[in-house]
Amino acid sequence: MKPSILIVNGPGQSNLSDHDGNGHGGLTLTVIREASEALSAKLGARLDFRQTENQDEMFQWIARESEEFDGVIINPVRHSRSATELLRSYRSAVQVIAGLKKPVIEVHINNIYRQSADATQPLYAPEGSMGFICGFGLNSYLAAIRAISLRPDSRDQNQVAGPEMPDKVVVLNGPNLNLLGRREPDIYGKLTLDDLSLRCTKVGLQHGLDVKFRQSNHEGALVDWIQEAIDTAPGMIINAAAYTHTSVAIHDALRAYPGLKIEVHISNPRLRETFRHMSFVSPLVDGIVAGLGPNGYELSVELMANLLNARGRAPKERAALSRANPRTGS
């Protein structure tokens, strides 16, 4: 049976190209809808794409109709209500999805942690397991669709290998991630760090990327690797783990790194203890993938390929990626 996905876009999307000022200019609701429908069809998913300027209608769709779908993707966009009132309404709606044990992913076109808190705020709900993707433009939506539609080991067999000299991307992992598979498997899953490394390397090759996967329990080692990447890698994916919430040193190193940066977390830190809500990483990255389990790593590699492609890669590499993903490049 085809998986079914509901995409709900809140107020502000009807004039999207007018207010989008973070490198995704010209992106309209029509473009998002068409690309989302094309990817869903390719993946064998049924898509219901909606947008409303009425906040109450958005909540009703989520709360009353989510039972009909296998997963829900929400872009609340801007809001006119106070944050307290909005969060209360949003949590009430998301509780329904959480009770049904269905995936819900909040998406944003821009990295909202680089904006004023008055402009856009994350609308997390404390119940259930909620994913979060922001900062990737159209690909925020496409990655969310993939996360709901694809099985963990599902891959497009028609993808081609990258060029002979692929771009190098470093994937940095912080403390205790070496215990994956044994540490709190109900939160982090049963895959080991070696499993994630192999998967990221495979996906990287499919997208023309040379993925270097590293882990350390030591803050200084992570800082050294970030500095090393300044001259060696145009892209970085980082899960600083506990150092996300404490390390000014990693924050400063990331400020010095000029390449593209994605923050990834297996769980969604902002659904957990309050001390995990602070991030020294989020304001400095291009995009964030959180709460999608181990699959978030593979999606991050795909998203990095898109970011590098958009920045401008070698013609041979662009041609390889075009053949791999003829419609969306995702």
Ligand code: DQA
Given for the second form:
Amino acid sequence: MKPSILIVNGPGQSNLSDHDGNGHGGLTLTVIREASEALSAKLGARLDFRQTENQDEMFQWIARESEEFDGVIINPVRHSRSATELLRSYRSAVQVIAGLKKPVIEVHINNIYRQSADATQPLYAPEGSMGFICGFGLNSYLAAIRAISLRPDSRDQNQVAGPEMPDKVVVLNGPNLNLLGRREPDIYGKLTLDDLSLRCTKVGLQHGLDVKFRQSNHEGALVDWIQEAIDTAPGMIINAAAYTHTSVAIHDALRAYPGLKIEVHISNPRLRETFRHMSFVSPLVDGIVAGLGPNGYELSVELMANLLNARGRAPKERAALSRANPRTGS
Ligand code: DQA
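Compare with the form predicted on its own: the form predicted together with the ligand:
Below, the chain from earlier opens the complete complex, with every other chain and molecule after it.
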């Protein structure tokens, strides 16, 4: 059966070129809609793509209609203090879908945590897990569509043309991730770290990337590997695990690393205990993938391939991107 996906864009999204602070200038909702429809058609998914300036209408769509879909992708309202009440009802609408155990993924074009940790209030769905993808421009949407419609093994392999010389990408994993498969499988899944390493290497190869996968329980080892990558790898995917929430040393090392950076988490820490809401990594990365389970790793490798390709095509654009200073935005 064709998977069906609802994409809901909140107020402000119709005027995207106004908030292109992360270098995604020229991206309009029409471009996003057309690319999303094209990808869905290619993957055999049925897509219903919507945008509204009326928040109430958005809640109604989510609460009343989402049951008919296999997955929902939401680019929510921009943070507004006066909208607390609306946000509350919005969350309860989201809980309805998450409670049905359907995938719900919050997407943003920009990395909303680049400037400040509370640039937006994340959606909250205690009854079910919610994915989160931000910072990849149009690809935030496309990755979410892929996450809902595809099993990893059925991903098409022609998405990105690989460069002639493979780019090296390090995938760094922090403490306790060596216990994957045995550690809280209800949260982190049943795959082991070796399984993830294999999958990342395989997806990397498909995209012309040489993936180096590493794990340590020691903060200093992670710092050493970040430093080593400064001169050896143009891309880094990092799950700093518990150090995400504590490590100024990792934060400082990441500041010194000039390459492309993606933060990945198996769970969505911002929907868990309060001590996991703060990330020393988020303000420094190009994009974030969280709450998509182990599949988030493979998606991150694909997204990294896209980022590296884009950088290769337009180095000046990339330089402008790293200088960009987005204030808010989604
Ligand atoms: C984690 C989330 C962290 O809060 C936690 O300390 C981890 C794993 C994740 O991948 O979901 O160890 O990074």
